[in-house]
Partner chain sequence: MGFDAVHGQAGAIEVLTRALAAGRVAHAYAFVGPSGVGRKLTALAFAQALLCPSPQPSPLGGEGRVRACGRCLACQKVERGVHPDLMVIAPTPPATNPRGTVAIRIETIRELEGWAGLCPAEGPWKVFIVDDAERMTHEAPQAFLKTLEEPPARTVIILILSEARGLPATVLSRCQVVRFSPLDEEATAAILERRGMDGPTARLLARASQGRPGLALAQDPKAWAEQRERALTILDEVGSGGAGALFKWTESLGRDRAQAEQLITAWWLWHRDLLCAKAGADPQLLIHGDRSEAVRAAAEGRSWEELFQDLGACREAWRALQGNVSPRLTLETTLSRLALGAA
Amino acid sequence: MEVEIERDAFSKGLQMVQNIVEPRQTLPILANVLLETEGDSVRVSATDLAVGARVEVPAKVAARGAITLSARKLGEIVKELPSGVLSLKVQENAWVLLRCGGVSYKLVGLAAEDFPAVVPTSPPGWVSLDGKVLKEMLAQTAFAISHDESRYALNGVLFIIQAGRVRLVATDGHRLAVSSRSLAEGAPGSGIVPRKAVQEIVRVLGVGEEVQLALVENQFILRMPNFLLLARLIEGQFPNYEQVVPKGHPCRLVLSRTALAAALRRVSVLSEERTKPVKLVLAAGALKLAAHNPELGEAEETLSVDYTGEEMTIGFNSRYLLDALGALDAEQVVVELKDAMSPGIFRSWEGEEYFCVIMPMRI
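Can you show how this chain looks by itself in the form predicted together with the partner chain?
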């Protein structure tokens, strides 16, 4: 293999895939990135076996081929190189000669054959989505991903593409976040995308550009111009979340999202640290938030709300409420409640695009 690449483009490409490389690896080759020629470009791939990414960088290809090099060292080298053209040439015994201006490196490579494939397992059927929208949807759900590793099916975000809609769902058993948007058209599919992949997708998504998604057997695929990200899906069945979404709650109140969030933050200062409980007391025209802690004292704040129903009291983990409020961007939030033992629903005033179901706490 012998190629010439623009240093700036190469550096940008490396940065897009480099993050995936884990410092502690089961296979030594996974500490490397794969460089392979493809038409008039070089493909740079990295994988940790769970998430893989591949970027294409335009290059002048003098001789075709493939090699792997230490991701960390290559990144460090390219970062320090001056702008201009750099050349890579594979020599005998997987030695790689890297030259740029007056600088030259002779690097130890590893043969490319053993590098795990970063390719779709079957031909994907794509759906298109605005990158910014996808990023927002992930932000609206990712906080609810479970950290309990024994319930592995909950350690990711469920993607469902169906009937002209894409829907993302995450739950940890205490709360459930559902975000959905309509799509132009696309191949149906579903799968649970693990947390690490979600973080990686959020990291590579820019603003405003169009991205394409596909769910094929065992894999989630994200495609952007010159870029491909593949993630192994989580094995197993996501719980039937629709069953836990309550319907027809009688108490419905609309209030300012920022005012509620600010009040929650103020009151929860005195909540017990581990579960951060806050009591919500609802009465005609007023919502009282209260917290107490035997060692510190008590706090309460009353917000005026447009509410005419019966009086009721319910407790929530204030962190869960703040996460849900933070995931909304509308100014008005709709809260639907039934009684102290039933989960509450938090949704935006404007539409059905997002809601969060939160289990109450006994207080």
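Not measured: the values here are computed from a predicted model. What we label the rigid core is the largest C-alpha set whose atoms superpose within 1.5 Å from one form to the other. Numbering follows the first chain given and starts at 1. Compared with the form predicted on its own:
- The two forms, fitted on the rigid core, differ between the two forms by 2 Å or more at the CA of E38.
- Annotation: Cα of P58 displaced by at least 2 Å between the two forms, core superposition.
- Once both forms are overlaid on the rigid core, the distance between the two CA positions of E217 between the two forms is under 2 angstroms.
Based on the form predicted together with the partner chain presented above, generate the structure block for the form predicted on its own.
This part shows the chain on its own.
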């Protein structure tokens, strides 16, 4: 294998895949990236056996072949090289000579034959979606992914593709975030995409580009121009999230998202650190937020709001409220409540495409 490749393009390609490589691996080759020629490009692949990614970088190919190199060291080297063309040549015994300008490196590689394949298990049926829309939907749900490893089925985002819509759902048992959009016809399917894959998708997605999604057997696949990501779906039963959403909520609060978020941040300074509880006292035209910490003191703030319903006092984890508000773009937010012991629904005034259900706290 012998190729010439632009340093900047190569560095960008490495950055798109190298986060998938785990620092500690049971198999030494999984600490490497696979470099292989394909037409007039070099494919760069990385995998941890659960999540894999592949990117194609334009190159001048003098001799075809493949090799694997340490993802961490190769990334460090290429990052420090000057802009320009670098050459990469595989020598005997899997040694690799890398040159750029006046600097050269000889790196120890491993044979490509043992590197796990980063390809779909079967031909997928693609669904097209705007990359910006997918990034927004993930931002509206990923914060609610559970970090409790004992509840494995909650450690990802549920993707549901059906009847001209795509819906993303995440929950940690204390809150539930749902985001949905319409789309052109595509192959239906559903599956739980693991947290790591979700993080990588958010990291590589740009704006204005179309992406293609597929759910095939036990795999989630995302494809963009010159980029492919695969993830093994989480096995397990995702909760029936529709049963969690309250059906009757006679109390309705409308107010400024910015004002509510700012008041929550101010008042929660004096809330208990672990669960950050804040009490909401609702009455006609007013919302009072209060926090109390026996060791530090107490804080309260009153906002003018549009509220219909009975007077009510309810407690929430302020971090959960701020996460839900941060996922909203519209300035006006609607809070729907039933009583002090039932979950609250937080949504945008402008539409039904996103909402977050949050369980109350005893305060």
